[in-house]
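Just one chain is shown here, as structure tokens, and it is the form predicted on its own.
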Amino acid sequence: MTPSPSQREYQAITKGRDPRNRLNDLSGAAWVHFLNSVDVTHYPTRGPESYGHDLRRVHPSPKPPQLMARYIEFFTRRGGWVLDPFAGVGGTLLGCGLLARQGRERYAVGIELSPQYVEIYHQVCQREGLPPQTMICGDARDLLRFPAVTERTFDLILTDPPYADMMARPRSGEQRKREGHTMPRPFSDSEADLGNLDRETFLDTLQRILADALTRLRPKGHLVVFCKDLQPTETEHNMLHVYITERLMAIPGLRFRGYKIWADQVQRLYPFGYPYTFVANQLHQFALIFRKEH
């Protein structure tokens, strides 16, 4: 029998693997393309392949399946599970069911405080004919009492936490373009949101979460986090990555390894601060990665 597309491809990125490789399945050639500190992509928000960017859009901060995906296959073996605590509109389980589409089955469970969202991503399950993950209705605060969470061991938590109250200011550039305002998005108007929060109590409620769920991971298994900087003000450097990745090396038995940077070239350039000061536009994020050591 021939082999399938999705099957040679699998075949060539898997081809030479060591023997001794026992976090993924990928060959040395496949591991260092990985290794790239920068990601540059542009993957489509129409047509097939944007798998239900028009649904998910609704949310203010939708990762593409493809970008999670691509992690997944480098943190996780092939049969693998992923845990997101905070899955939105399910960008790391649509990662899981593209991987599974194409032979290189991984699992996914995802919990997620708006059933607005829940719903948005089972609709794009069903149109674009994803297997679906488990996802939970819930708050993260409680990860620990799903049954879906505490009865398996993970091998890689990857998750897009809410950016404390990022979403809640005034919103300029890319919204004005698209919207005509400049109103405030929340990710939800749900006081447990931590989108919702002031910054020190969301690094504390993080921290907690992110501890909680690290019981469920499996030794030498990783903690992969994206975050957003916000503009700097004149007394605060605003750069959440450190704040974040400082609460996170507190946590026992975590260790930081390093990041990656995600630039996504969808979005448009602005003449922030023109003709007076620099204002950067912001079209990065920040991959965060931790393996848990015991």
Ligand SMILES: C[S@@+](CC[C@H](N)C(=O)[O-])C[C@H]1O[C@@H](n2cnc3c(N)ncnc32)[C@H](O)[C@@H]1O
The other form holds:
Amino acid sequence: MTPSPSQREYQAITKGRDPRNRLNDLSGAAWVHFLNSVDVTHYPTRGPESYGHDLRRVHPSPKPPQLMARYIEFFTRRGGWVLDPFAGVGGTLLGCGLLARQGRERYAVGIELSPQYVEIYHQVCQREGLPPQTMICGDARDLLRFPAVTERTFDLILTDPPYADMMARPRSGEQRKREGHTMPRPFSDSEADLGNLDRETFLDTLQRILADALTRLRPKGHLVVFCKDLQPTETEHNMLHVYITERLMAIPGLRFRGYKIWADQVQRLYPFGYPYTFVANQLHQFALIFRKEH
Ligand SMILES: C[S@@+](CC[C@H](N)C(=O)[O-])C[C@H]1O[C@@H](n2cnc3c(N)ncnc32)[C@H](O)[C@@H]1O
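Moving on from the form predicted on its own, kindly provide the form predicted in complex with this ligand as a structure.
Below is the entire complex, every chain and molecule, led by the chain shown above.
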């Protein structure tokens, strides 16, 4: 029987896979391609390959499903399970849907506090014909109370937490220009929203949620956390990726394996500071990569 186009694509990516490779289904070439430490992308935000970006853009920082699919494909095998405790409008879940549509099935469970974002995720799946994954509308702090989370183990936790309150303070247009502020707006005014917490409470809560999630990750499974740094102040470097890495390294059995950088060419370059002083733009994010050792 002639293979379908999706079967052909799957065969091309997996051809020559090393039999010792238990992590993913990739060939050596596809594996090495992923090792590039900087991914510069320009995923479409219009048209059929934007996968409902016109709906998802209600969210201040939706992740491109194609980007998430790359991480999922590297850190899982066909039939693998992925957990996203801060699922937003579903970048991770849609990434699984994209792979499934190409015959490279992965399954996901997402948790998202906002009913509006959950609803948008379902609308995107329906309109784009992508298989819906399990999306729970709830609080990630209660993650171990959801049967969809506790009834299985996961191969990958892939998530993009909200950022701490430091940047949520209102800023005037002139302040924005001088200080630089490309961070998303706060997601909601809910007390349960991690985006509304001060930095230390945010880090404590994130550490606790991810420690709970890690009890559902298989040994040797990976945790990938996307994050973006904040602008420095006089006294704080505000490199959120450093604070998060230190907190997660304190979780017993979890080992930091390094990071990749995602440079999103869709982001606009703002003339922060001009013509007075240097202010950094942040057109990139960190993907912090950890492995559960046992
Ligand atoms: C950076 S966004 C994730 C975006 C997502 N990757 C996407 O593609 O849409 C973080 C999300 O965490 C959600 N959130 C904040 N606190 C939460 C909580 N306690 N439980 C579950 N979700 C929460 C916010 O509503 C927000 O949508």
